[in-house]
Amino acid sequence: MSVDLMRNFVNGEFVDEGRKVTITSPVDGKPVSEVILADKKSTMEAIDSAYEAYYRSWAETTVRERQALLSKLARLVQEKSNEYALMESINTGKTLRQSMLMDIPLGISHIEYFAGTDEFKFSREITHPEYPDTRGIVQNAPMGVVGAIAPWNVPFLMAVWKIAPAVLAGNTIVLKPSHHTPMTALNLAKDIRDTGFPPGVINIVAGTGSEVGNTICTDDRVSMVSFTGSTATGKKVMSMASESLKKVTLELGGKSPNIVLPDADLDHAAKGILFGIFLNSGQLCESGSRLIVHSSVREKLIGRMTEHLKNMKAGNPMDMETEISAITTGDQLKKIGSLVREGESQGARILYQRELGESVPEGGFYFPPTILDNVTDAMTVAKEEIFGPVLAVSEFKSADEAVRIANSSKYGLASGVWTRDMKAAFDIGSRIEAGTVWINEYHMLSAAAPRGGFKKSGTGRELGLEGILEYTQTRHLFINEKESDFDRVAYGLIISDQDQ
């Protein structure tokens, strides 16, 4: 596909400041677009415009006014959903099937959720039990200017998840999509402009972390930073943001387990586990990269999984029949290969690897879906996020052992439990240290459900009411309409009443 030069979106206009680069597709290595990468100057201008827009008018808009704009944005994006899907796949290497049937429709439905939810209330009234003659109002006030930094793996969804709740809560925003995969976010800017959002409310500036990201994290006018990416980079973001005491939410790495109990529906579990790790070639933060299976059903389950893997269609991801995605960057492809080799050197063995051969386009980035066996807790492949199509298998004999293995990771983003026994599922699920626990399911994301991590998988939540509230700060109005007996007692501690 071919698109025009893509520019950054600042104060309601597309700007040329920055460095022009060519975007090549991981599908086949061919150029697909030219993009202006923002520099520090244009990032500062985006922050300027967001700051001015917030104080000029946006903070005073009503929730209903903001939702009306989000609803219109959803309709405009829906009209171009095929265009977005093509752009998302050619830029990231994920299959067109995934973009058309999952990522883009899911993103649109999530905009619609924020456009229609009635869960978010700007304020609520409370009573003060100590002071019966008074009342209180707790307001969810906007943070102000939000800086949002998104990763390269699901750029359209991430743009939606950062923008929609932030502006609904009354903030203005400067979004930095990854410089590797900026195309759908910059395309979204066109629909944001056509929707009629006031200039400066939403700014989108693609660029590197060292220029754009660092500027967002250190500028005093940015009140909050929402970051999604690696744990290592998240620590740097938090450190930079701490200098000006910004609020920070972090959605970071994962090493998510899928626990399979002996009574599980193995046909269903086999498909769900494969979906959990091989969707988007494992390049999802919550990918189910560890299989923890009861020893009594291990062979049967893996047998069914390998049969499905043999039938997964390899080919050009831009073909709707293809089921195996490319790896988005060359550096990530090298990292995956290096970690698998390290796993083998530490005693893991490749139980199955789906050969791709000449079925995938020449010049693209591809790694064969792989299952590693004989994996112990001490191995790197059990501890570190591979972020690729690699599943590490271990066994357990008791539920307590399964929970121990699942919680042995420093991460805690997501997990899955497969069983017909709902009491056991609830018991195990409630003991797993993870922000999301799927039961007989995986990867299904609801806009109404909070998403985020325990431990080194981050802090704060996205989506749902909790995700909206992250973009707010509370203000308490203590209201006393007339002098009370308590006032007389309290004030009398320091002021004598001469009339008495």
Contents of the next structure:
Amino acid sequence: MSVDLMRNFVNGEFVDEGRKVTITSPVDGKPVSEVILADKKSTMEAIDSAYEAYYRSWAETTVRERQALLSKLARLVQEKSNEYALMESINTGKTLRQSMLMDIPLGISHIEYFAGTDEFKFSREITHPEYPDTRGIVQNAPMGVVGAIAPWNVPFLMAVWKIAPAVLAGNTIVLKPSHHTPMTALNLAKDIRDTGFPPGVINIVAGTGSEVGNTICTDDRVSMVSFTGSTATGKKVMSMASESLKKVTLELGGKSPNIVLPDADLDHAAKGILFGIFLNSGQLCESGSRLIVHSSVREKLIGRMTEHLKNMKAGNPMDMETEISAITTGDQLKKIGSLVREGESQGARILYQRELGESVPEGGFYFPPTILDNVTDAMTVAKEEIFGPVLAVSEFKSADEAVRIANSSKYGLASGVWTRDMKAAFDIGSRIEAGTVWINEYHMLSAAAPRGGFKKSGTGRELGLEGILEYTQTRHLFINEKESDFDRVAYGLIISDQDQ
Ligand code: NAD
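Having seen the form predicted alone, the form predicted in complex with nicotinamide-adenine-dinucleotide (NAD):
The next block holds the full complex; its first chain is the one shown before.
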């Protein structure tokens, strides 16, 4: 697949300002497209246009009008879903299977969710118990211009998760996809234009963090930054945004545990744990990168996992049958290798490594799915996010110990519990410090379910009603419909008839 020059989308038009770069595919190292990376000037123009569009008209539109546009956008993307899937895989190296069956259809269904939800109410009525003759209206007012910054691992889903709830809540937006993987977000801009969103409501500027990201975080007209990326960059974003007191939501890294109890359906758990860590070659924030298994079933479970792993199809990710993804960037490939070597030097042992050999295309970036054991809490491979296909195994003897190990991480994004005992699942699940707990499942993303992190995995939520409300600020209207009633008011209190 080769794609024409891709440009940034500012004020409803594709613009040429910036620096032209060649995008090569991690699948085989071959060039696939040229992209204009935005510079500071074009980013400022995107912010100008979002600011003007917000005050010109967008904030005044109704929720229904915004939903009608989102619904049309979902239809247009659906018509080209195969094109999006090909583009997503060639740019990120994820398997075509995953793009076709997961990322793109899920993204479309998430646009549809925001287009159809009636959970989000712009306002609600309240009464004031202190002032019985008055009434109140609480409004979920938009923030204004939202700056959204996305990572390289799930570019299409990220673009949807930022754009759809932000515009639904009445904001305008400047989205910065990662400069490594800008293709599907820039392609989405074409469908946004064809949908008929007013110019300036949605702007997409691909570029580097130091240039485009910094500009978004420091411009005074941006009221909120919705950031997804690493914990280290999240800290910088929060610090930059604090200068102009922006609201910030942070969806950051993870080191998510999967706890397997002795009564679990081991075959189901084995497949789920492999899916949890090796989907997208472990390059997902929520990847289940730690396995915490009861010592009585450890051998059996690992045996089943290696059996399944051997049978997973390796090869060209663009082949629909292939199940093992590439690594998206060369730097990430090096980082994974060096963390695994560091683990070994600290005493971890490679329990199993699935050889890929010559089955994968030459010139691409690949790391063999790896299972490490002898892992202790203190090791780097147990503590730090590897963001690659590497699973660290530890074992436990009691439920308390399992919860202690699960919560020993500084992160708290996601987790899994595998058992047939629903009471145990609920008890353990309710003690895990993580924004999502899957029970006998993993990676099941629902647009209706808020997701986000405890601890260093972030602050704020994405998706669901909570996710929409992040893009709002609260306004309270206090209403007294009685004519001259001031005689009864003293120091903010109503004087009752008895007091008079
Ligand atoms: P990253 O932190 O390097 O970059 C994320 C984004 O921030 C990119 O668009 C980048 O250009 C931008 N950026 C970098 N420096 C910046 C700066 N100084 N100012 C403003 N923006 C800047 O992360 P990445 O390597 O692209 O993605 C991988 C990370 O993202 C992992 O840690 C992963 O866990 C995390 N992630 C989290 C979630 C979630 O929902 N919690 C989802 C996906 C990925």
